[in-house]
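Only one chain is included here, represented as structure tokens and corresponding to the form predicted on its own.
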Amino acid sequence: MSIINISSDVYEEGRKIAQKTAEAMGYAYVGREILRGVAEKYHLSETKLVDAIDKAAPTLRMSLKLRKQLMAYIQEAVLGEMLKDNIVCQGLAAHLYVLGVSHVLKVRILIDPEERARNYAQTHNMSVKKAEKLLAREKKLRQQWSFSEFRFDETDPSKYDLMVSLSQIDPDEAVRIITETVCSRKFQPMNYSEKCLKDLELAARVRVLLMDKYPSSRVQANGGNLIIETLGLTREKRKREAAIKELAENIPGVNYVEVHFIHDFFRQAAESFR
């Protein structure tokens, strides 16, 4: 059966619609509750995992490197849940990493920007004008981050199958639209789409394994065959390629590993000035 992924400008609004959609479809709801298990598995703070999803810019508590690491852990857990099918996933940034899987209905819930600014101003005890500026800055930062990490702008409407604005559509009507849309044969699983999801899940598991030693590595999977890109200095090439292959080849589901080594010119330049 299909998978419904719902993302939203405002987490709480998206959560309400996702839970109602799951109930209407008889699907399981997969939300931020799974972060507790991720936190326990990797001995992390659950709050930091939420921040990795929500915070648009690095903070004193979280560097870009740490955020990348936390997102890798989240991605592994979410894709593992998606293999079960018959789920509604929300609040876990899955819209950033399930592109290309045709039986995942990707939904974006839009909140009226003026209403959002008013609510933000009231919650944070500030003027509406200041709230508008902060929200605009946050949007821009998220666009930059999604493009740098996942190579696309998360506000691009072409990345979603369905966009629902709550400006004139109430939440119950939004649920009806989503449930009717997902019943289309276009969102039924096919061999190819199921393979795409399995490839993403395998790549996520491999990436997590490499994260500690080789955080810059990018992983692509194709039916058990892996292509791993890694940054490093030329003197490290043979040793790093061998180490990555040894790690990846021991993961269940992996048949073949090919490592593409990319020379890290920035690191070389930095070391030359020491």
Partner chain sequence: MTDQLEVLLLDDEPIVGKRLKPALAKIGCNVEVFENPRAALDRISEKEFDIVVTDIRMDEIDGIQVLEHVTQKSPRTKVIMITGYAMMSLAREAMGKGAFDFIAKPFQPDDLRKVIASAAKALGSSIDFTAAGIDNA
Contents of the next structure:
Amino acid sequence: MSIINISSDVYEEGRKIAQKTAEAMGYAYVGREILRGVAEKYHLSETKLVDAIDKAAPTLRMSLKLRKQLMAYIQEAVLGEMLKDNIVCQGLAAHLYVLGVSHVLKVRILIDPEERARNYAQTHNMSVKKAEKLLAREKKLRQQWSFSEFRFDETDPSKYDLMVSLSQIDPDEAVRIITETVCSRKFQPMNYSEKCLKDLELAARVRVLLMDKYPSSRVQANGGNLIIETLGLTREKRKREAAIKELAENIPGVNYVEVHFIHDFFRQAAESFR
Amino acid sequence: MKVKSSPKNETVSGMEVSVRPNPVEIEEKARRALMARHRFSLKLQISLGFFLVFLLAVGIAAVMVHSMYQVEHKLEFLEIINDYVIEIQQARRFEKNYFLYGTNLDDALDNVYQARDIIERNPDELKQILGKDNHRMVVSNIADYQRLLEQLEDAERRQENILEHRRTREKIEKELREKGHQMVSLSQGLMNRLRVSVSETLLRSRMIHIYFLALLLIMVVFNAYILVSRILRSINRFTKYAQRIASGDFTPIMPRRRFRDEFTDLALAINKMIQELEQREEGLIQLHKVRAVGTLTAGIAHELNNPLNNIMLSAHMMLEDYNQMADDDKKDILNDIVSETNRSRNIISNLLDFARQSSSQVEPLNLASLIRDTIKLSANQIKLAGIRVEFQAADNLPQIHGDVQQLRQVFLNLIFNAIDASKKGDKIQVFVIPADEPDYVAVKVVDFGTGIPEHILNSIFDPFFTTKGKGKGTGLGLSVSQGIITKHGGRIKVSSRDGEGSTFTVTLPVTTIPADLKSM
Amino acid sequence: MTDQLEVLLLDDEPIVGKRLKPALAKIGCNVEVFENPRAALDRISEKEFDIVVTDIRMDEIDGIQVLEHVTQKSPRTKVIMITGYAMMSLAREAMGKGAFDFIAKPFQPDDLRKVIASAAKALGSSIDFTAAGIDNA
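Starting from the form predicted on its own above, please write out the structure of the form predicted together with its partner chain.
The next block holds the full complex; its first chain is the one shown before.
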């Protein structure tokens, strides 16, 4: 009765561990396979969705805005899966947006950077030094992006419950450690953590709905109550508030909507302490 | 341009309120005062000094050339006189030979002609050097001598009888010897005098060289001294300014001398910098306040959940049982809801008060009640951390002047720090007492927590210095606090023992003049 | 309502007890309400409850201490934590120390009822929601 979220610098390594863990626990494995459904639902290409998760920096093909939109679709799908409970989630960047839910065990699989550079150099046919430089740059760009988008530094160990270094611990051993850890009562779902997860899922659904028209909106849910922050000009205020309220109130699970115009001084300050 | 005197504070029956002057205005005022003086630039002083030294050097060169010319001139005449003396000595030798061995007088006469020629060739200069009398004597001597020689030769040529010839010869011989001797001794005397004069001239020119060099040295040293002392004094002054600014005193630099120069430009630049620093510090204070509000909000958000829960439960139960409920029960529930709503409002009103962005105002205030309010404001953090706060204030403390918002921010920060340093169950003591020095009030915040290790005690007031984890502290709290307290004319000190706790002491002046105006 | 659930409710907010006591009575709970944690601990020492509902943030003794006391005293008792200071770390601490569930304030009476129902299920008894006249079981 838990959720295990596995993230890693190298997708393939994370995937191996996640699948083995799912097998060992008898949980469902939720990986990039769910992106097909998302792609079909929103008429997108699957590779673009993968790029939105993987790529370090905005590319010519993908602006920051588009990436934000794609991430919103992915979030909606992933959080929907998570509500089902008993899953191992991997490769969907869930460590960036599933925060503060006590029954989600956050695992980071560490790959020795030198080994990674060697492998990268081999597969991409380049010198190890060049690969090292390339990967370091990519890491930095990714850090910048995740921080600007999610206020989250994914290399910060304090953001995870468990870090497993594959250069020191065999995959089977890693799976054993993960399964043992997740069995602790600490990672069992409870009223509060389920509520937190439901809130995140509802917020994600609302965000997707607002994405087209009001991409700058920020959504917070609290037990069916929505607080939506949106940036805009004062003259639009009344119209915008009404439009957002109408959109959001029709979403199942929503019973109250509050729209905050411009930026909220208090919450900004409070959020800086999360 | 005249410098405006610092603005007088309007006093209305003991209740003064003054809005802090804008840093831009203060800077502008200082700029005008600085520029109102006459310019005497360092460049000008350096140019002037070097020009004077150069003039002196030119003078020295001129005098040296002149004295050299003089020496040369004299040496030339010494040579002329020497030639002349040689000629006449030669003449006398021939004359002697004539008398002793009867040789002819032609050679002697030749020499005499040569000597006369030398004398007559440079009459003016000779006159000048020998003096008129001497010259005349020399000329007449040689003329007489020549005349006598010619007479002698005449007599020789005429071939008179021996007797008469001898007589004439003896007569002339005697006169000739006399004249010759006179002539030689005179000219030798002259030569000696000339030699003395030459060596005197040489000596004089040597002394002139020495004196002028000494003068030059003095000039150069003096010039360097006034230049260096001017620069050094200014540099020292600016070092003091820098220290002052570093300690958080953002009073602009005001004129200290009667003239302005390159250092004035520097002062202007520094004033500009101070102004920007001050504005930036205002920003920092604001930013820090946002963080403080964040901490408070986190605590208050939790605290609010209790009355909200009470309202929620009450309302839900009333909804559920509305039909079966007696009117009294309904009233009871509604009363609960009203009182819990009030409780919620009270919880946030303090925070709102603190968070409200108001222009900074300096006003008289009671420090003890300010601290009491601040403790109340942080009550949730104190409760969350499981800490007791003991508060004591001395009676009849005089009022101080200050900016309530900013001072509250300082004390809030000190209390937060004390909470962070304490363990659950610890206590924090806060005292408001008269300070050790007269006319100051002290606030002591004492914790019995971890204490501050000695090696970082000196850096805790540095901006961005923090011992808290990433994302927990900005490292601005104490630095901003120090800035605020310095602005109020006070000081903030810390004493700490590792493992036994720390004491932060803030002293603020008891004054009827707002700190801002004092610093003008 | 043959076998009533024995419930101890501890919260230093008087209104919580006042409102929840009748709410829980409806689903067949015999509720004893305490505002003072020390008195509650004494009572727990005396009597074995089926369920203990406790606030966490209280003066003197906090809910975690109550939880430890209960698990040590009577392991079968289910402890439900309610708190206004809900945070992930606190929730995990409580769960790790053996709490049955963890509810964040503000909550609705039904939230607690549901949790109590599942606690009753875990204890082997059942709660009849429809009997209490509550629509969403």
